[in-house]
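Next up: a single chain in structure tokens, the form predicted on its own.
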Amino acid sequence: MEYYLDIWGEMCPIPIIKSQRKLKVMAIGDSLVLETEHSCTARGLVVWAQKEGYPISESEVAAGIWRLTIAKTHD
């Protein structure tokens, strides 16, 4: 299952708190999809997942916007 998680105009950490809580509740084998304005946002998801051991998917799909994608590997 793909769920979104909106954080727009928020900055680190809210987004990797939300991040985390999210994932708390997910099932393995889903995925958690985010999109920010904010490319430092951006960055500090990627290191922190990288860090947890999540794969991640991050690309630029328009001018100044990012979406990431976390994959939930294990609890």
The other form holds:
Amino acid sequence: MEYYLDIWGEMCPIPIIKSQRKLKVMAIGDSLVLETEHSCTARGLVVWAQKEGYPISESEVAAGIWRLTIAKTHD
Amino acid sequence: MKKIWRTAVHGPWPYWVGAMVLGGLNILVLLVRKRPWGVTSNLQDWAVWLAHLLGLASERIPVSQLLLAEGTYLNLGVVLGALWAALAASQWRFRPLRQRKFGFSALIGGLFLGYGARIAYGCNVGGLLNGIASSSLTGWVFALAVFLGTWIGAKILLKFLV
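Form predicted together with its partner chain, following the form predicted on its own:
So here's everything in the complex, that chain up top.
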């Protein structure tokens, strides 16, 4: 299943804490989609997901807007 | 080569690259200015000027002195440089406030930051970074306070802002 989390206008570490909580209630194999207009939020999430071992894809969908997809591969 | 250029303009820069550029520029400021880089002393001078203009302070700093101060241009450089970098990467956009509580937290945080920086005789640049860089005890005391403050700040953030 695909989940979406609203983190518009939020600065780190709030989006990371929200993602942690969301990932906990998701099943293995689910993915989480996030969109942000803050470069540092996008960066923080990528660094955090890589550290936790979750595959993450990042794309700048419009000038200054990033779309991130995190796959929950493990608990 | 094209990829390196794209990353340089568009980002994101790896943290270590940013750290080295910042370190190099910091040394340059010290060499040229003969004084370490700082931010808030100059902001305080501008605040005194504004307060005097509004009749809130008897102390007076003439605007000509402020316009000749290196600090004014260092601070302008930070703001204009950030603007230029965002424009060059075409990432500049209006980012409206999504929630009122973030506005309040920003205002309260800004007041504490400004007041704290001045009673500590420096912010994280002049007090912490250049304090430690010049082997001053102040820098280490500042670092200890930063850890303590961040810990308390994290508690407040989890309780009110998440």
